[in-house]
Structures are given as structure tokens and as C-alpha cells.
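Next comes just one chain, in C-alpha cells: the form predicted alone.
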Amino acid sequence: MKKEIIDMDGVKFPVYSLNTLIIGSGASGLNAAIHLWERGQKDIAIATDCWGGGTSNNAGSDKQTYYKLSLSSESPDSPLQMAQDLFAGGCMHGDIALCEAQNSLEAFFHLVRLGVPFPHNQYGAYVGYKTDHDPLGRGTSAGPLTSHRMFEALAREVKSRGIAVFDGCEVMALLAENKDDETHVIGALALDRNNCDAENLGFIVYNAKNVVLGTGGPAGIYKASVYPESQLGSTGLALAIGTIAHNLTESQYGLASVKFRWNLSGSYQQVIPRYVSTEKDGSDLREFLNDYFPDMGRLATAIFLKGYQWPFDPRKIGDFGSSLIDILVYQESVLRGRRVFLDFTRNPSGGGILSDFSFDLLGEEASQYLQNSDALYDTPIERLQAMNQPAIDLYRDHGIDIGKESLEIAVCAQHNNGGLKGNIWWESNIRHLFPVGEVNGTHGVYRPGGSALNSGQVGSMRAAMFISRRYSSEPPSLNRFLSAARAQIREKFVFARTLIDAKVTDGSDIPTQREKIQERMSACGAHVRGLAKVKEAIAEGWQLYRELQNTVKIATPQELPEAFKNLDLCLTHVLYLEAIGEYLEKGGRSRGSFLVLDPEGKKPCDQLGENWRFGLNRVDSFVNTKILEISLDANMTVRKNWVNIRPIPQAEVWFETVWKNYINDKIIK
């Protein structure tokens, strides 16, 4: 890596010239920084807001899953079955399918080889167990922390490698250049945090042969929201520079608490906690569920089941089903305005027509599972210890007994199913733009539970391997640079200067604006939606998207960083409305993590009312045949395209072909 400076105006900046710049300290970056080195490819850096502040350091569940090709189990694997098992969910292409499953071992090992310690037996076998979406046992776990070990194996490795790392660094925009009727990004423009307050802004220019984008999912775009509260996301970069994003309808929502950030899954609800709300006071205290439950063994087992089948799904609302309770929480809170709270201190009661809680009363599922486990115990809690201690100790290390104190719940945005296109080497249309983790949108509508973490190693694993074979050249010459660079650094630098009003004394709108872009989400396009509302919801993204150009002022360049910030957030916001607006104009119905209300639909039970109407979508509608395709052009204008899901490959197996074209160098193209 090499540091120039350059005078533009009277105003000097730092430029760094290196192959390739990592975006994002999460696990698919870091992975992607060790395996470029491993290639050799050492001429790289890694930028990052805030080392470790992303979702892989700071988030889990009560047994955090990663989703690999079985390894222990007695029915047979392969990589094609776990290739068309991630297919099956839907809107997901058939190569990355592929990809993704006969890499995910070589993924797992390389973890296992930097020490996380995922579990096995005396014999050697990495034992799994099923997950949802999963028909055998290949999700494995190191605990409720998976991805938080997997980030500390990495960033151990990263250090120790000397990989060069700009901390407190806000990269806010891509720089990118036609050729020959192809966008190339050519490298990236950031603030540094401690240095606002210079001449030049804090401004940092790379000019970067490749761009590795791993800042993951767009955290901070939703209101109810289980991300850590350090991960707001920066799709926004990509878009603005007409990167190619998909199946931004299809997010996962579900049960977390808000005190403390975490998913309420697995274990949390396998014990059947107690369900209460209360008033904003904490008067009133009523198990609400009971309203709507016909008696206490279909109460319980759907708590239970809530473990399974812990996602909000549509398909999982009738006859009583886990995902009726997410409606439920919802109306209570956000409809209602009450306080909801897991107790684990006691069973769920009856009253009226239900009786009391028992274990007798368990469907045949809950039943067996509690017992196979030990854990039938009086209350919820003593079965989480039986069960799961680890859960009970993680609220503790965050100043929360569970034995004592009840949990306040939402219902949260919790991972981004879609994100940025990329091919099956992880590249954008933007040649040499590389989104790996969560901000690439590989998954589809329904995915195995614990797929992201496989699919982050491998994308960034592929996307090294890609890097390193075909695009290792050194970076274009400091005056070839400018040349294509110099109008954009100058205009991004003239609007920052702009943003500055020593006139504004009361504070600046930063954070009214991204809690009005927060509200808008999570009110018109999370896991409740309507269009009319969505409509409404586009047409003000885009004025607020305006405002934020032309005429929101800051009080000092401190500030510039959560400026662009709220920047991206608001492009991703909009784009992601605009492509749930596409997909309810087509005709599309509740699938996924959402629902789509309906007043030609059925209601979810007899005792909610008519507008919580639905209907799901025709497995052959148009909107499960196809991927929606979305981005802007030059001129801004939103593009839209709905395009054929391209099947499993069939691919070349056959030893002689495959070791000539190896030999040959003709693999990776």
C-alpha cells in the first residue's frame, strides 16, 4: 500500500493506493482480508467505522447455527441435496445454491483450523442437528456466540498477519468509472471520525483496484430492530453507484428483547415462558394470549413451537400456529400501546376457558422434546437451566436475571434475505465490486436456519480466490486515477463543506431524520404491509431523500460522518419500499417473513378482527417464478426487472475434464 498527497483547491488529502480495500470488519470481510493473503495478495487494508461494532461481534441466539454440509448424521449428504435444499426455499438462484453448498465445508474447516470451537465427538464427527428449513442435522453451533467466536478467530488472524486496518473510518461513497459500457469502481472515499475537524474534512481517498463490500445487512433503516445498535449497514454505497440489488421484499422478522438486543428463539421459548403485557405504567398485567388461544395445550405448544419456528411466517398463522403469537405482540405493542414481556419465573396461567398449565396438555413434539432434554421442571426457568444455561448467563453478563426480571419483547427486523447481486464469485455487476456477508443478497425466501454465517465464509472465501487469480494487479498509476476520480472527490468534498453552518445553535436534525426514515420502515415495509401505505411511504422517502441533498444543515464537521450516514440510510430505505411497492403491484401476497394484508383474505383466527385479512401467494404466481431485480441509473431513475430464477447447474463431474481445466487455469472465469 502506498500514501500520496494530493492538493486539490489549496486542500490537501491522503490518497492510499492498494489491490484491494475490505470495507466491513465483520466475519465475511475479515475472512475475505485472511484468504486474500493466504493467496497472496497481501497488497490490502481493511477500513471500518468501528472494529468489531458489527452484527457478527454483537449478536447470537440462544444456540447460535452454523449451516453446513451433515457430517455426522446417518442419513446421507451431498453437496447437490444441500444445494437443492437452499433452492427449494425460493427465489434463490440455483448456481450460488451450488456454490454455497460444495464450498461450506471447506468454509467450516478453515474456521475450525483458526480455533472456533465447534463441537465433536470422541471420534471426530462434528455433530449437528436440525434447523429450520433443514430436513437433516447440518447445523452445528460453538453456542449462543457462534458468530462472535467466529469474529474473534478472524480478527486474531487478521492481526497477526500485520493486515493493515483503518479504524474510525466512514467510508461514504464509492468511486467508479465507465469502460467500455461497464461501471469499474476504482476505489472509495471515507471520513476519518478523529479528524473532522481539519482542513480537508477527515477525507481519505483510496484508489483500489477491487473493493470487497462486507458492512452487512441495513440495520439501521428499521425502528424495531434486534441488530446490535452499532450496525446501521451501508447499502446505500453500492446503490448510489448502480449496483444491481434483489429480493429486497424479503427480510426475517421475529421475537427479540429490547432492553438488551437478542433473539428470543430456540431454548428461550422451548421452556414455554409465561406471555404478559401491561400499560405503559406497568398496570394492568394480563396474559393476552389467552384472548385468542382455545385452550392451554395449543397455547403452550405453539410458545414451543415459536423455538423451531422462530421467524414470523405467514404460513405458520392458522389453526392456531407459532407465528400467531408474533401477530399478537404486535397488536399488543405497536397497536395497542402496552408493554410485552416474557416471564420465565412462571407457567402460563388460564382463566375463562383454559385451564392451567401441564405438561400432559403438550402436543406429542413439545412433549418428547422436554423430556428427551430433562427438563421437565416446575417452571420456565429451572428448564432453561436444565437446558440451556448459557442462555440464562448471557442476560446476565448484561445485567439481566431472567430468573428474576421479566423480558420486554418486540417484534424486530433480524437479517436482510435479500441485498446486492453478485455472481457465483461474489462480484457485482460493478466490475470489481465484491459484497460478501449479509449486504449480498444470495438467500431467497425461506432459508435454513444458520445459512448466513456459511454463506458469508464461502461468498468472501470465493470472492478471495477471484481477487487473487484474475484481478492481482497493482492499482492504476496516481494520475490515471485522478483522471477518473478528481470531479468526484471535489463534489463530495464541496457538498460536506455545504452541510456546515456555524448558524445552526440548536443541534442538528441528524437524528430526527433517521428516526423518520426508522418509523417509515418499520411501520409500511417490514413484516406487516399494505400498498396504499407503501405508496405513501416511497413518494415521502424520496422528498426526505431530497431534503437531506439540498437543505439540511449541521452545526460542525463532527457531525459530517452520521450526515452521509443518514445519506445511505435513506436511499436504502427507498429503494427497499420501492421494490415492496413493485412486488404488491404484481399481484404479490404474504410469503416469507411478512404479510400482506388482504380484505378478500382470510382471517388469522375468529377473534381478531377484519383487517388483520391475509392471503398467501400461489406457489406458480408470478412473483415465486421470478427475482426482482432493482437499481438506479445515472439520471437516478429507478429501474426495475423481473428476472427468470436460473436453476441448479449441471455440472461438470466427469475427473479428466475437470483436472484439464484446472491445470489450465480455466476455472475461475
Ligand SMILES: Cc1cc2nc3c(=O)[nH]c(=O)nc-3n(C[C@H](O)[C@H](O)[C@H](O)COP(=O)(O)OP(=O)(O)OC[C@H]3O[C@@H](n4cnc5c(N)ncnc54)[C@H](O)[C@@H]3O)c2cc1C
Given for the second form:
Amino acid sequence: MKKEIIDMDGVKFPVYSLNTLIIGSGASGLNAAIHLWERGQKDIAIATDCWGGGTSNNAGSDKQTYYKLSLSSESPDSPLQMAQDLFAGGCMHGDIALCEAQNSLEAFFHLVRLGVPFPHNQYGAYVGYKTDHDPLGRGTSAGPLTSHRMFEALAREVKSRGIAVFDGCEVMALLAENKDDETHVIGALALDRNNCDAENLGFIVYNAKNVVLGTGGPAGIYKASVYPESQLGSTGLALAIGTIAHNLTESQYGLASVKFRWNLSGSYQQVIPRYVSTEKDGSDLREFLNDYFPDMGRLATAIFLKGYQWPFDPRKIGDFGSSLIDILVYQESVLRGRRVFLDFTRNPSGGGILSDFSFDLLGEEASQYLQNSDALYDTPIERLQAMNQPAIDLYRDHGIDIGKESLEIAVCAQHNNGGLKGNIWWESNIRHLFPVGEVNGTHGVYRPGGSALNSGQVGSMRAAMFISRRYSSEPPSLNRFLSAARAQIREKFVFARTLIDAKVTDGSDIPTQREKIQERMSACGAHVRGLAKVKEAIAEGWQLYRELQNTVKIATPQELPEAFKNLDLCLTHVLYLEAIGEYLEKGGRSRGSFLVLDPEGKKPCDQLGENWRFGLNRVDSFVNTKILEISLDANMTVRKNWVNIRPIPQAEVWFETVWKNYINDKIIK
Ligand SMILES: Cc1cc2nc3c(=O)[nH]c(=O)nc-3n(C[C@H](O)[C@H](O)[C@H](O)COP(=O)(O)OP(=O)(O)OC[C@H]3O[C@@H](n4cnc5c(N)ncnc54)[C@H](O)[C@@H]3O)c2cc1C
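Return one more block: the form predicted in complex with this ligand, after the form predicted alone shown previously.
Full assembly next; the chain just shown is listed first.
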């Protein structure tokens, strides 16, 4: 990596020239860096807004899962079978499914070699268990903090190899150039958070042959979110230069605690806690679920099942299914303005037509499970102590004693199945730009639990393979780079300067603007959707985007990173809403992890109002047989395109043929 200083209109800027810039230090960005290094490409650097920030290092769950080909001696598996299971989730391209299946073991053992403690038995079998949408027990786990353990191991490796890291470096634009009717990424612009009050406002310029974008999911567009606070996402960086995104309609939502953000899945629900709600001031405590369930047996069983069936799923609402609980929590908290809590100190109590909780009212699966777990104790907290003491310790480590204090909860955004589009080497339609990890939306409507972490590792490894083989040359000379990038750098710098206005004395509007984005998304673009509201939200979203570009002011340069982040989040949320609007216009109904309100549909249960009617998509409906792509053209006009779903390819498997192609360098292309 070479550093040079340029002078533009009397202001000096550092320019770093290198082969590959990796943006983000989550599990996927770090993995890309290590694989590049291992394959001989050492002219690389990682730019991250916060080393240790992001989802991988800071999120987890009851038993955080990594999905890979089964290695248990008792269950036969094959990459094709795994690809078929990934593909069966709907709206996922078959070639991507095959890559994720085929490469899952290589990616997994890379992590094992780096020291991630995935358990194996005395004969070396990395045994697994069944996760959601998984027929074969392909899930494995290094405990509640699997992705954190991955971050630790990968970060250790990055440091030990001496890979350059720009910490506190917020990338706020990608630089691009048109060549032969295609757009190429040529570098990036960042703000050094610790140097914004310098004359150059902390601008750092990167002249890079390739950019690997590992910026994670767009967490910052949601108010109700179980992503860690440090994760906001930067999908807008890529959207702004015309990168195609797809499946933006598909995200996962579910119940999580809000004071300390954590998924309430697995044993937190299997011990059957009591759900209560209160007024904002804590008065009028009620067990609100009792009004909707016909008997305690079905209520307690639905709570238990929430453990296995964590993401909200409109197919699991009917007949007092577990996802009815998400709707009731949403109604109580968002629509009625009350607060909802999980109370582990007491069992659900009856009242009205409901009897008090007792084990003999439970369904067969639930009662057998608690019996097998030796957890037939009197209260939920005692059952949790018996089944999973670390689940209690985890909250204690964050200052919450769930043996005494109830947990405030909400239905929260957790993961984005869709995102930027890549090919089988994870390169986007913008040449040399490789979105990896959650920002690359490889998944379809449903995905097996754990496949996000696998996808992040496989994708970053394949991007590194491609770059090191095909795009390994040096970056262009400074002069050549500046001839394409100078105007873009100048435009951003002038914009940054005009944002700062010393007359702003009563605090900037940055928090209010962000709240508007987040509230709009959680109200209209999350797990409950309707066309009229989405259309309004799109118009309001674009209006805010224009304001952020034209009229917003900040008091000091230190606020620049947040001002640019708001622009990014605003653009991101509008394109998500545009995709949702398009899906609804095409007659799309409920699927995946969202409910589409529909007056012609069925009520979730008799006691809920008419406005809750909804219907499910038919399997052969238009929206289920195509994938919606969305992007911005050079005039910022939104382009929407429904494309066919690519089937799983018939890959060449004849050894002599593959060998010949391999030695003739015809594989990576
Ligand atoms: C509660 C929870 C539980 C989960 N459980 C599972 C599970 O069991 N199994 C599973 O497979 N998946 C799970 N996931 C999803 C999975 O953890 C994530 O998809 C994955 O960790 C994302 O990794 P990543 O590397 O893509 O992004 P992240 O780990 O989010 O990293 C993004 C990085 O980019 C940086 N960054 C962002 N923007 C910029 C910018 N402009 N400039 C510089 N740096 C930037 C961030 O600081 C961060 O370092 C879970 C997610 C959550 C929230």
C-alpha cells in the first residue's frame, strides 16, 4: 500500500493506493482479508468504523448456529442435497445455493483451524443438530456467542499477519468510473472519525483496484431491532453507485429484549415464561395473551414452540400457532402504546375461561421436552436454571437479573435475507465490487438457521479466490486514478463543507432524522405491511432524502460521520420500501417473516379485529416464481426488474474434465 498526499483547491488529502480495500471488520470482511493474504495478495487493508463493532462480534442467541454440510457418521448428506434445501426456501438462485453448499466444509474447517471451538466427538465427528428449515441436522454451534468466537479467531489471525487496519474510519462513498458500458468501482472515500476538525475534515481517499464490502445488515433503518447498537450498515454506499439489490422484501423479525438486545429464542421460551403488559408508567399489569387463547394448554404450548419457531412466520399464526404471539405483542406495544414484558418468576396464570398453568395441559412435544430435560420445576426461572444456566448468566453480565426483573420485549428486526446481488464469485454488477456477508443478500424467503454465517464465510472466501486469480494487478497510477475520481472527491468535500454551519447552536437534527427513518421502517416496512401505508412511506422517505441533501445543517465537523450515515440509511430505507411497494403492487401477500394485511383474507383469531385479516401467497404466485431486483440509475431513477430464479446448475463432475479445465485455468472466470 502506497501513501501519497494530493492538493485539491489548496487542501491536502491522503491517498492510499492498494489492490484491495476491505470495508468492515465483521466475520465476513476479516475472512476476506485472511483468504486474500493466504492466496498471496498482501496489498490489502481493512477500513472499519469501529474495530470490534458490528453484528458478528456482538450478537448471539440461545445456541447460535452455523450451518454446514452434515458430518455426522449417521446421516448421509451431499452438497447437492444441501443446495436443494437452501434453494427450497424460495427465491434463491440455484447456482448460489450450490456454491454455499459445496464450499461450506472448506469455510467451516478454515474456522476450526483458526481456533473456533466447534465441538466434535472422540472419533472426530463434528456432530450437528436440526435447525429451522433443515431436514438433516446440519446445524452446529460454538455456544451462544458463535459469531463472536469467529470474530475473535479471525481478528487474531488478521493481527498476527500484520494486515493493515484503518480503525475509526467511516467509509461514506464509493468512487466509480464508467468503462465500456459498465460501471467499475475504483476506490472509496472515508472520514477519519478522530480527525474531522482538520482542514480536510478527516477525508481519506482510497485508490483501490477492488473493494470488498463487508458492512453487514442495514440495522440502522429499524427502530425495533435486535442487531447490536454498534451495527448500522452501509448498503446505501453501493446503492448510490448503481449496485443492484434483490429480495429486499425478505428480512427476519422476532421477539427480543430491548434494554439489552438479545433474541428470546430457545430455552427462554421453552421454560414458558409469563407474558405481561403495563401502561407506560407501569400501572395496570395484565396477562394480555389470555384474551386471545381459548385455553391454557394452547397458550402455554404456543409459548413453548416460540423457542423452536423464533422468527415471525405468517404460516404459524393460524390455529393459535406460535406466531400469533408476535402479533399480540406488536398490537399491545406498538398499536396500544403499552409496554410488554417476559416474567420468569411466575407461570402464566389463568383467569376468565383459562385455567392456571400446569404441566399436564401442555402438548406432547412440550411436556416430553421438559421431562427429558429434567426441568419439571415450579417456576420458569427454576426450569431455566435446570436447562440453561448460562442463559440467565448472560443477562446478569449485562446488569439484568431475570430471577427478579421482567424483561421488556418487542418484535425486532434481526437479519436481512436479501441485499446486494452478486454472481458465483460474489462480484456485483459493479465490476471489482464484492459485497460479502449480510450486505450480500444470497438467501431467499426462508433459510435454514445458521446459513447466514456460512454464506458470509463462503462468499468472502470465493471473492478472495477470484480477486487473487483475476484482479491481482496493481491499482492505477495516482494521475490515472485522479482523472476519474477528482470530481467525485471534490463534490463530496464541497458538500461536507456546506453541511457545517456554525450558526446551528441548538443541536443538530441528526437524531430526529434518524428516528424518522427508523420509525417509518418499523411501522411500515417490517413484519406488518399494507400498500397504502407503504406508498405514503415511500413519498415521505424521498422527501427526507431531498432535505438531507439540500437543507440539513450540522454545528461541527465531528457530526459529519453521522450526517453521512443518515444519508446512507435514508437512501437504503427508501429502496427497501420501494421494493416492498412493488411486491405489494404485484399482488404479493404474506410470506417469509412478514404479514400483508388484506381485507379479503382470514383473521388470525376470532378475538382480533377485522383490520388484522391477512392471506398467504399461493406457491405459484407471480412473486414466488421471480426475484425482484432493484437499483438506481445515473439519474437516481428507481429501476425494478423481476427476473427468473436460476435453477441449481448441472455441474461438471467428471474428474478428467474438471482436472483439464483446472490445469488450463478455466475454473475461476
Ligand atoms: C441477535 C442475532 C442473532 C443471530 N444469530 C445467528 C445465527 O444463529 N446463525 C447465523 O447464521 N446468523 C445469525 N445472525 C446473523 C449473523 O450474525 C450476521 O448475519 C453476521 O454476523 C454478519 O456478519 P458480517 O460480517 O456480514 O457483518 P457485521 O459482523 O455486522 O460487520 C459489519 C462491519 O462493517 C462495519 N461497517 C459498517 N459500515 C461501515 C462503513 N461505512 N465504514 C466502515 N466500516 C463499516 C461495522 O463496524 C462492522 O465492523 C444473527 C444476528 C443477530 C442480530
